[in-house]
Structures are given as C-alpha cells and as structure tokens.
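For reference, the chain that follows is the form predicted alone, supplied as structure tokens.
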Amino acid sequence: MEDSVLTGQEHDPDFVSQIIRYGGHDVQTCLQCGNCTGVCPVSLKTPYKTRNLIKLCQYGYKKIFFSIPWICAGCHRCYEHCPADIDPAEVFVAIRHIQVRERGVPRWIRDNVGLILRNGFGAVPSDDIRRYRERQGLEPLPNTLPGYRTALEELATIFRRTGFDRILGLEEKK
C-alpha cells in the first residue's frame, strides 16, 4: 500500500457516509496525530497501522481498505488516547458491516461458525492435545461431556431461529 501510486481511482466519495451511516465516528475530524497507532495492542503485529487506516478512509479508498489484511482487536483503547473523540474500533465495526452487506460473510468466518456448530470449537483440538490434557490431568474438553450435543442442538436453533444459519449460508450444510 505505501509503495502504490494512487490515481484516485480508487476513490469513493460515499466511504465516509456509510461508514457514519453504519455506526462509525466521522474519519474527516481525524488529526493523523497517531496517538491510536501508538496505544493499539496490534500495531506491532500489522503493516497496516490504525492511524494509516483511518487516512485510507478519510481519503474515500475503500477498495484499498478491503483488499489488505487489517486488523482490529477491539479494545477501544484508540478512543480512550484520541484528542478528536473519533473511536477508530467503531469505524472498523462500521467497516466490517459495509463489507459484509457488500462482500457477504468473509470465508473464514463461515467455516469458523461451521467448526463451532460441529464442534462446539472454532480450532478443533487435536488427539494430541486431548492426551496432552489427560496427561496433565486436566478436565475433558467439554465438547466430551454428556449433554455437549444438547447445547449444540441448542445453539443451531439459535442460529436457525434467528437467521444467522441463513446470512452465514450454513443452513444447507447441516
């Protein structure tokens, strides 16, 4: 992205209205002074920097904003430093629904949720964390207890009942 020419393609003038229209702070009072970038727990761990991010939405490039891996751990802390009371974290919530209505549900999440409702787990646990478990003589995983089916029986009404089977596109697979 900080190599890129940017021929203002790329540009859309709605990205700001969308992104209040769904929830976020308005990006344009934004000072780029950085304070989010320096207090985010994840700043460390990405390229892509809160304050360089929030810059990509004032400057309308959405397109830009959804083709790299960005990263948000929701901690609000960016609020908390910001001397221009923008919330970037809400911003990203705003954005991830735009995407969504926009996109669909990103791949991922879609097979998380599956592994969940199979599961009870989004990263099933291996036999050899199972023995690893065992051997510590710690308690079984609780997806190996009685009345686990039960509560997963549970939680796909849930998902059934309130659409979320539908808008995830999980209702064939079960």
Given for the second form:
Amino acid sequence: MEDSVLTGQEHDPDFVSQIIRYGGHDVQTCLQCGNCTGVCPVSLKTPYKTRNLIKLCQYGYKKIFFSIPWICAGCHRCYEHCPADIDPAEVFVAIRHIQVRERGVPRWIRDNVGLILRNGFGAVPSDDIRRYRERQGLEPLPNTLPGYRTALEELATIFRRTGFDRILGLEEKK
Amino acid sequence: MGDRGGAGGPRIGVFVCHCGSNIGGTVDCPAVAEYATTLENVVVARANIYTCSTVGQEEIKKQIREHGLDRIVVASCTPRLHEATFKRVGEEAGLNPYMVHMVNLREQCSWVHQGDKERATEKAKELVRMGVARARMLEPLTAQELGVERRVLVIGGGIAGIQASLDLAAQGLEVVLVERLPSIGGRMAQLDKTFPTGDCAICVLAPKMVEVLHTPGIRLMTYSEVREVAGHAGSFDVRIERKPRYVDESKCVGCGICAENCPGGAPSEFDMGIGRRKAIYVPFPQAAPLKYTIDPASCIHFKTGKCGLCRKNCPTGAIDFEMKPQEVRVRVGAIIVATGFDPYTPHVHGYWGYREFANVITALELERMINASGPTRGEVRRPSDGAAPKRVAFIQCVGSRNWKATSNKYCSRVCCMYTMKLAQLLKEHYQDISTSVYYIDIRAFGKGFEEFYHRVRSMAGVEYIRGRPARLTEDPRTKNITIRAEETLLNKITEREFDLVVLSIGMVPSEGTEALGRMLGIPRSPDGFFQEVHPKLRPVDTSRDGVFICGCAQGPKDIPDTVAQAKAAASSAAAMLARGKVILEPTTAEVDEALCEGCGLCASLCPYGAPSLVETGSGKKARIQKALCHGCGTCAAACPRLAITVRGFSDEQLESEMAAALPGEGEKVENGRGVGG
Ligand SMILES: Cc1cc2nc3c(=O)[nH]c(=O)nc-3n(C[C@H](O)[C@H](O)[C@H](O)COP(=O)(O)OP(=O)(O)OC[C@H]3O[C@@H](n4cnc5c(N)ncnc54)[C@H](O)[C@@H]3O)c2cc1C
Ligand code: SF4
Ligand code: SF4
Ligand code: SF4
Ligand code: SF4
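In place of the form predicted alone, output the structure of the form predicted together with its partner chain.
Everything in the complex follows now, all chains and molecules, and the chain you saw is the first one.
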C-alpha cells in the first residue's frame, strides 16, 4: 500500500482489542487466505483488498484507515466465505465507530449526508448529465423534491432528535 | 518436636516439601512443618527441599521406622505426579499404601499465590490441617489382582490394524482382527504412490496383508463387525457378527469365474465410484483374503430370484445364497481400535461445485485414476469428455481448517503432502501438464517432507498460488473451470482457467465412530476422533483401561505416524498382558445393600457403566462391578439413600477434612451430606 518502510511508529498495539470493543471480531485469527477479497465487490473494482485491510488491522496500522475512504459496501459476502469465521464487514463498521469517536466524521461523509438532507439524494444528477440531455433535446430531469418536502422535514427531525446532525457537525449548516 | 501420638491413637508424620523454590519460594515451609507438630496425633513433621528425591524418600522411611508412624501426610505437589511414589515409599517402610495422604501445596497454593508469602503460608497451614484431619480417618485398603486373557481384539484392518496385529502376534499373543469390509488394507490400499518416499502403496502394503493371512496367531474376520463388548481390562467378552458373504470362504479359491459371468453390478466403492464392479466381487485384485462376496443390493438373484449364474459357474460350489449372519464370541484381555478415517465429502457443504461441475473431483478419485490398476488403467481423464487434462488445479484445505462451513477446525495433516505427491505423479505421467496449487499454508513438517516440497516446486509447470479460491465457474460449452481467487502474495485478484480441478479433501472420523465409542465406553475429542488420555505421554491409551487407539481413528495422520502409533498400541497392550494380571485399585464404590432401594440412579449416571441392578431376595439392589469403577464418586453423590460409599473417600473422611477447614464450625459440617439427602 505504501512504498515506504514501516518503522513501528505507526503501529497501535491496542487496535485489535479496540476493534473487538467496538463489536468487531478478533482479526488475529485471520488466516490471510484471501477468500474475502475474492468475493468482495469493492475489491474487484478498487485497489483495496479486504484481506490486506485485515492484515493492516493485525499490524495495528490504525492511521491508514483514517486516510482511506469507507469503501466496504456492507454486503457481508466476506463473512459468508471466511473459513476463520471472521466478519470483515463488521470489523470495518467497528473501525468507522473508532474513527468517528477519535477523528469525527470524515468530510466526504458529512458532505454526502448534507446532500441527502438538502435534496433527498446522496448523488444528484451532475451538470454533465443536464447538459447532455439538453444536447439530445430531452426534457430537463423532473425535480422530484417538491413531492418529498415533508419526507425531508421528517428526515431532518430524525437527524436532530437522534443527535446525528451534531455528530456530523451539520446543525449550523442548515 | 514432642511425641503427641498418645497411646492407641493414630501416629501421623507430616512432610512438607519445598519443591525447590516452587513451593518454598512462596510458602514458609519450615513454619508449616512447625505448625503441623501442634496438631493432634502428629508425631513428627519435617520440611524437605525435594521430598521426591532419593534423600527425601529415605527421610520419610527413616521417620516412619523411628517414630512407629502408622500413616503419613506428604504436603507437596499434585497427587497425579507423585502419589504412586509416596505410596511406594510408605509401603517400603511397612505402611499400607493407602495410609499415605497427599496435600497439594504447589498447584493449589504456591503457584496461585505468588507474591503473598504470608497469606500463602497461612493457607498452606490450613491445607495441612485438613490433610491431617483426613489422615486420621484413613483405613488400610488392599488392591485386587485379576488374571488376564492373553488375546487382543483389533478393530479395523487398515495399515494401523494390520501393523498392530503383526506386532502382537510376533510377541506370541493371540489376535482377533475384525474388519467390516470384505478385505483388509484400508485406505492405504486405494492410494497410488505414497509420500514422501514415492513407494507404490499396494506394493509395500500387500506383503503385510499376506503376512496377516499366514500368521497362525492372527484370527482374521473380514466382513464382520463388533456388536457388543462387556467386561473389563484383562477380560473383555466380545460379540462379533460375521455378515454373510453368500460365498463359502472355505471353498472359494478366488478364481473369479463367477464375476466374469455375473450380469449384475454397481459402482465400485473401492474406486470411489469411478469404475464398476460386479455383484459378486473382490474390491481389488490384491484383496486379502481373496474371497468373493455377493452384494445383495446389486445381485439379480437377490432382486428377482432369477440368474444364479455364479452358482452354476463356480467350480468349487462355494456360492451359498442361503447364508445367514453368524455370531462369534471371544474373550480378550485388551482391545485396539484402529478404525481409521473417511475422506471428507465436499458436496455436503457445497464445496466448489463438486458433483455439480463434472470436472471437479477429489484427490482420492485422482489417486484411483492415476493408479495403473485403477478404473482408468492409470490414465487421468476429465469426467466430462474423457480428454486428458493439460491444466490441473488443486484446492487445499477442503473440509479442513474451517470454523464456519464445517465443524472441522483441524488441519488434516496429509493433504499438503499428498498434493505434492500427486503433482509429481501427474508430471511424471504427462510431461506437458501444468499444475497450480491453491493453498493457505503449506505444512511439510515431517522427516524429508520439506525436501520433497522443494523438489516438487523445482519441477517445471508446478506452481503454488497462495489464496483460497473465491469462486469456481464452469464454461457451459468446454466444461472448463475458471477459478477466481485473490493471489494474496500478488495482492491481485486473478481468474485462471483449468481443465480439471482436484479438491484436496481432509479426513473425518470413519462412519460409526460415535456408536463404537459408546459401545466401548471411550470418549472422543471435540474433533470427533477418539481421544487419547494424554497427547504427549499417553498417546494411545484411552480412559478405559485395556482399550487402546491408533492410526487415523485417533486423528488425521499419515502412514509413518499411523504405523508408529500402531506399534505403540501393540506394545502398550502387550505390556499390560505380559504382567499376567491387572491391578484393581481398591478406591471403588461400594453399595450398602441394606440401604439401597434399587432406584437405579447410580446405574444411569455412572460414566463407566459400573453399577447395575440385580434381583436379590430383598428386591432390586445396585451392584458395582469393581473392575469398571473408576472411583469418580458420581454415584455416591447422587444416591438419594446414601447407600454408596467410595472407599478411601468416605463421608467421614471428607467431612473431617471439611471440618478442619472451618474450625469452630465442625459440628455443622459433621452431617453435611445429610442436608442434601
Ligand atoms: C487422498 C489421500 C492420499 C493419501 N496419501 C498418503 C501418502 O501418500 N502417504 C501417507 O503416508 N499417507 C497418505 N494418506 C493418509 C493415509 O491414507 C492414512 O494415514 C492411513 O490410511 C491411515 O491408516 P488407518 O489404518 O489408521 O486407517 P484406514 O486406512 O482408514 O483403515 C481403517 C480400517 O478400519 C475399518 N473399519 C472402520 N470402522 C470399522 C468398524 N467399526 N469395524 C471394523 N472395521 C472398521 C475400515 O474399513 C478400514 O479398513 C492419504 C490420505 C488420503 C485421503
Ligand atoms: S476470508 Fe477470513 S481468514 Fe480469509 S483473509 Fe478474509 S478475513 Fe482472513
Ligand atoms: S447370482 Fe448375483 S452374484 Fe451370482 S452371477 Fe447372478 S447377479 Fe452375479
Ligand atoms: S495438510 Fe495442508 S491442505 Fe491439509 S488441512 Fe492442513 S494445511 Fe490444509
Ligand atoms: S464411583 Fe464413579 S465409576 Fe464408580 S460406580 Fe460410581 S459413578 Fe461409576
């Protein structure tokens, strides 16, 4: 993953037990067999390999997780196949908990949730698409938002009541 | 130290052991010995550096003689370690060995209270006080001796059972060898070559099989099963069922004319279902004994009443359709269990398309195919189209090392090695073949194994890929298999196409292991195989005296380890029988028939089947077969009438010990058991 030499400085000896405390399995018993990687839809498309990430957990390379995206799709296929009965997906959920506690919510997650609160979608049609449709002489995409105004308000209420907006640092941006 | 024995009372000596610094480092041993002298009936107390040493032992004897002690307390380590030593020391000085009591100051005190010398010493004093109280109540007991039958039952005729039988016979013991299949030989007979030497399996096995047939001391019963075992070490009564072959063994000469003409047939079990056999068959050409067997399930005569060609053709008139199961009873002194393993069946958990994709086979199937006398005459062929494969993949750890899909958490210990062997054989047979081995770890720990691994990897066209495959897909047209896997050392997911995929299956306990264990009263370990008493020091003993285990019945292993264990089991059984007698510990349960109501609770709870109910003049009463009783005390604790006492562990003895633990509360403890009863 890095072409530099690991010196142990980045090693967090408590990482494995911290993962367990936050609901993950004991990654120490991972066989490094790679079955999880082979069935992982994210590993098939990106440079991130499930097994490799579990190895980084074993090593205690906590820092790296704070600099890479939250790539796990949560499909749990890895769990179905793992011969060591480890659930990498749950391990990654635990790491997300740890990251939020220690570093706060990553910026891109906050932005994304902000989009949902504003538009009702995580992904909004980009300007490219709008221009493309125009060129093809198609109608502009319908704005679905007005119909869901009440739903959005409910969502905002849920975020507020559960304190989710506070965790995300979104409250002031509304 | 004064003589506190008093006239007529018990005369107790106490020996407190430092065990070097093991106890002495944490417990103030001289202080404990000093304290012991203040206890009633203690005549003398000593602290020694190593009580178990020759010096320590002599010291005990000297004190016994000098002070006329009639019982002693040794406060040292666990009785598991040295009880026998100190009993012998007492006996040598003229004591009854059961007048020796041990107090455990090491495992139960010093080792668990390191760093708190003061309180550890207090506890040690209390333990010694309890031990002395117990010692006051000791009674002399006498061990019983029973004669032994100089005959051994060996169950299972694989290489383990064969080797054990030959070794026993060589020592002049009689052997009854029971094999449930028509021939002995076991799984080894199915193998082509054997790692790490590359010997032809049947070439080295067949002479041993023949030797079994020709050794006068071995009574071989094939196609037979043990149905009942009663009795105890030295004298087991065994009932064996001989299943009907429908061929008279004494007449059949193995000419095979019957089979040539037989129109019936079924897939050959010996060839893992790849080839076929007739309804009247021998499983393989070197079968021992070379006697034909009719399988009624595939025989036309048994199905329709017609045919009978074999009877017509048999030159010796050996065919007997009326044959019935026969019962044989034998009495033996010891039993060796060598029932081996079954290969793991991959479709049970849907492993990688086995039985779904034609060109996914198991390693044992490949063994049969690559064997010159196998169903394909030594040619490896794709099941889908009979073509010779050019690209072969092996997948390791199938049915082993899995905490999820199977309960087989263990490593099967042979599949890494047999895969190397098969890769080498494939290469020898077909120069243009390439082999890829998908593995997690390679385990090549035996003598010469790593060297073998090195040799195989140096062969062109053999490649090791570290990674457990994620997915196998079959090309609907070519029936080729594509394996997707993360090649973990590349950190890349790859897809490779193969003509044939071989699953390196592990081992599971052979069918019927559980039932046999119940019949013999021997436990199994969590992996399902039979459990040895101690993995290092008593590897072939079971918790039932006189019953030994060896080979794959005890756990997955290769032929070298199997043979070593077989020899060990034979030697252990022979050693027991060579003594000519078995010693029965007197510390067994005893029923007071006047109190027993015959409820049978003891019989239902005893893990060794020692109590049973017998009809007496005054109703049903429990009787305990002393030879089976281990003195565990389960029955005594459960008996609602308090009718059972375990000698050496009577209520009085245990209660006096407890009373001493709680000074001042002695009165309440006195009738402690009465509370529950
Ligand atoms: C594919 C494969 C390849 C292998 N290759 C090698 C190799 O190259 N080199 C090597 O060293 N090892 C090899 N092994 C391991 C080897 O097969 C075993 O070590 C060996 O067969 C064990 O012998 P055994 O006598 O303990 O058990 P088995 O061979 O299983 O014999 C047990 C016998 O007991 C009989 N039996 C079972 N239950 C009963 C019962 N209740 N009553 C009466 N009889 C019963 C069975 O019918 C059988 O005949 C291989 C194993 C496999 C699966
Ligand atoms: S499948 Fe399980 S054992 Fe294998 S690498 Fe992934 S987490 Fe580790
Ligand atoms: S009677 Fe049965 S065993 Fe004999 S030849 Fe006919 S089918 Fe075969
Ligand atoms: S011997 Fe090798 S292939 Fe077999 S279970 Fe053990 S590690 Fe896996
Ligand atoms: S003491 Fe244990 S072994 Fe003996 S008869 Fe009672 S329950 Fe069985």
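Residue numbers count along the first chain shown, from 1. The term rigid core refers to the maximal set of C-alpha atoms that superpose within 1.5 Å between the two forms. Given the structure is predicted, the values throughout are model-derived calculations rather than measurements.
(message) Is the shift of R130 between the two forms large enough to count as movement, that is, does its C-alpha move by 2 Å or more after the core is superposed?
(response) The answer is yes; the displacement is at least 2 Å.
(message) Please state whether V105 has a C-alpha shift of 2 Å or more between the two forms, with the rigid core used for the fit.
(response) After core superposition, the C-alpha of V105 moves less than 2 Å between the two forms.
(message) Checking S67 here: with the core superposed, does its CA move 2 Å or more between the two forms?
(response) S67: C-alpha displaced by 2 Å or more between the two forms.
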